[in-house]
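One chain comes next, on its own, written out as structure tokens in the form predicted on its own.
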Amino acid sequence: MKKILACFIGFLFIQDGFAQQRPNVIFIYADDLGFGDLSCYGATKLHTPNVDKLAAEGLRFTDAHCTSATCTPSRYALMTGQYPWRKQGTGVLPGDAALIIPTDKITLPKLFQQAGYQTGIVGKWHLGIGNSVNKEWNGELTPGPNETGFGYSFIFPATADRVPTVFVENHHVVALDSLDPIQVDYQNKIGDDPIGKDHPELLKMRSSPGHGHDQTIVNGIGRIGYMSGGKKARWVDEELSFTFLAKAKQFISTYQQKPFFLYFALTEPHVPRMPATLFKGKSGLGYRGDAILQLDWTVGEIMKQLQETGLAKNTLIIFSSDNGPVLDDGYQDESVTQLNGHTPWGVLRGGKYSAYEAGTRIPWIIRWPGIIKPGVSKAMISQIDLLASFAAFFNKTLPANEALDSENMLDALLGRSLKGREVLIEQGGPLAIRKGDWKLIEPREGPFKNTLTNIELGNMHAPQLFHLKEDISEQYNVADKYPAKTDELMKLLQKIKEQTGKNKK
């Protein structure tokens, strides 16, 4: 009788929409990929067949968001379930920054560990390492990703345009020569390495003036920050993606008999865009377009491995981006001159760094064969909600006053409901609040446009109100026309700013 009852309960569990075996979860995180950069989102100048296939087999969201229009804060929110503007020091970090993720609180990978998953990160980190700026790069680097919940980590510390340009596997720099120790400084030049500012003739990709990519030269590319030593450990940009892909595939292969969570943080199409020879010139849109084709190929390679190992059916894949697009972000790589009619922002206004929709509205695709019905969802969701949503999936209660901004969006993620978030805060320069189809950008001092990137930031002296259902491109500020709605959203934004804690289930 007990055996029959157990079988019946298992049958109901499957019918309710969940696989009887816990799914593997792979979160593929692009870097600076815009809402209009993929052909499944309307791009016509670029063809991304592998991501398109993922979208055709899964659920594609049209109102999905990262929390912030730059990378470090978005990644902080993803990991912690907390809006990054609540904590100082969560802006874009230098390469020598200390760890900003708390090691004594719940994080997304810790949640998976508690559910019995093997956890791993491969790719970009950019959330700091160690307890201070001054760290011993030639010894054990801790705390870092491992202490925040990843059983395995293979990363570079910050971004590809910042030193140190090395891989870190778990707690140590890969291929470090003890006779050539690494030093890093973001204030003063160290060592004898040439810098881009003084030796532009050594650069294979010129830096754009004013961005700061004119310091230590590595692989013919000027970086932000100064570095000496570690010559054997330094990466070659053209091999970055292949290296990360190899490590991601190795992680999948190693743990294919166990449930695993892999956070695969790609570097494309972030600067410096230096794709492999296989992709150079292939897009006709300069190196940025080539990098997106490389990204698409990488996604295809992961999907191919899952198919060949028999893991595809029981693997949930989420594909998204950390913020909106940018063209000239520090290097003269033909991203502007060879745009050729491509619109990385799609129909949206703004881009990376911006409070307008293109800053945080990003591609988001989720596929779980046999469980998630393919289609398109208009539900408003945010990456900050993955923590609470997976907690609900695993039937776990989050600790009190942790992940306080994360909401359970499991039904929307699985395609069971078109109801997403009712309210969402977006962080560009100023903060913006979404409530349904209404969006308000708070007043903020500062330049309206970033002249280096040619992106509108959204700073204005007065509130900006948009009705996105009628004006998705945010061309018409209707704050004066609807003063009551403006006042309502201003008060709601202030209330959320002052919120200090709550329990989440």
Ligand code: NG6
Second form
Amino acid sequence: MKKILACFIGFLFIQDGFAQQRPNVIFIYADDLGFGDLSCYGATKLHTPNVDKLAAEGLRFTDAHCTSATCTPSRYALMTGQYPWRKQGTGVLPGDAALIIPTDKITLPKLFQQAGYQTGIVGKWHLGIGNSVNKEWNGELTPGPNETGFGYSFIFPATADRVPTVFVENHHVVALDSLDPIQVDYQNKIGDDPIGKDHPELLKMRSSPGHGHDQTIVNGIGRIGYMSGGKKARWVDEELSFTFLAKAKQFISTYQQKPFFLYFALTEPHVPRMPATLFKGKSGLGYRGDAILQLDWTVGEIMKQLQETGLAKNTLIIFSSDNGPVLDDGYQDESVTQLNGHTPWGVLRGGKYSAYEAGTRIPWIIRWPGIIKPGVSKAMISQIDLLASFAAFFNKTLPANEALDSENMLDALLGRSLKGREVLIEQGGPLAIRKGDWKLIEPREGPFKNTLTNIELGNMHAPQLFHLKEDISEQYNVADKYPAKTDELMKLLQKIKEQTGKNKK
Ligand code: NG6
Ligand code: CA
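If the one shown is the form predicted on its own, what is the structure of the form predicted together with this ligand?
To see the whole picture, the full complex is given below, headed by that same chain.
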């Protein structure tokens, strides 16, 4: 009897041990959510109870970063473990761009596949599809997410403000009518669809002057780029998030018996902010605030599903954002007029597009009950590190000369260490380097402030040096006061820029 009992306990232990090694992993990626946009990060004008709950049950980072202050480069780095500024063509992509992720190199989802996971992406992609700009939207769309490591994909190609405004599931546009083929053009108008520039009276939300977003009108919203056809396939903005949520839940439900990796890339609070009717007006801060409430609700729905399916305990969830916040990013959606004292950037300077901290310092919460102790971590980490960190987690060696900018931060991620990176490069317009308590922004030509978005970009003719420990808001440029430190960081930045695969390791 004793023996049987021991065996049984042993079996449970192995089960539990195995479970701990192979949790499901869900990466929830917000779009343009700022450091100060969540109540668990200090927001008082907005309440985000579901993300707050994740934070209360997990580890909340206060110095965590995406690599870049815009979407495409941050996502490129997350996937490849390589700083995007090392490669040409990794800036914000148009909706008809070709795939920029190499299909023969390691990526984050491929690593999970190699570790025996079912992998899926649901949501915003923005890393290009196919081999060229001229592609057949009505045929098989490849290569794309499936070729870079996702067994299942349900995406929109670029951003919600760019055509084509359609979903792509695996290699095909969803709900495509062969009698109404889709055409996309970013140079010239095609088809008969009215465009925002000529027909503002057809818009349910006006574009902001000077920003563009005045080409093909879809669902009463002017977009970037021209599109014709695919009338039945076009999404309805108010339903977008529900569609993504349904697909994410379906993926979780399908693979609940297996370890799975789900990359769930939300569209909120990126423009055009057009939340579901249920959320319109709910925040009192205009549609940007409403979109954040919708995002929070979505996180809550995923958590509910995990509880109901019994997966909550053994699922590791990371919640983060791809770049800092912006108010007016192209539409007159009251994000400025209804701000009501909310501070999306928190105590930080800058925002989306900026080399100041609010450009890349973003919310980051990680929850894995029983393994990660709830708390707050000041460790400096980057999304570029997920590849090396999960490789360490799975005891796998990354291929030589790949993912070279990715550092193993597993101990920091799991809360076993408070130590993060020693050095980090941030990409706004200029690059910035962080080391210890210091931050240096390299000199760069260009406007100091973008007057359309009202964001300070960080461009200046001379280096800017900040001591973040006492000046988190980057108010005092002390480059002249500490010339040796300025020089040291300028040289270190230059050295890192020049590193190639060969001489780095
Ligand atoms: C900018 C767009 C902005 C947004 C951004 C991409 C203009 C003037 N502004 O170029 O509206 O689409 O690109 O955002 O076109 S991101 O989060 O996907 O990087
Ligand atoms: Ca973004």
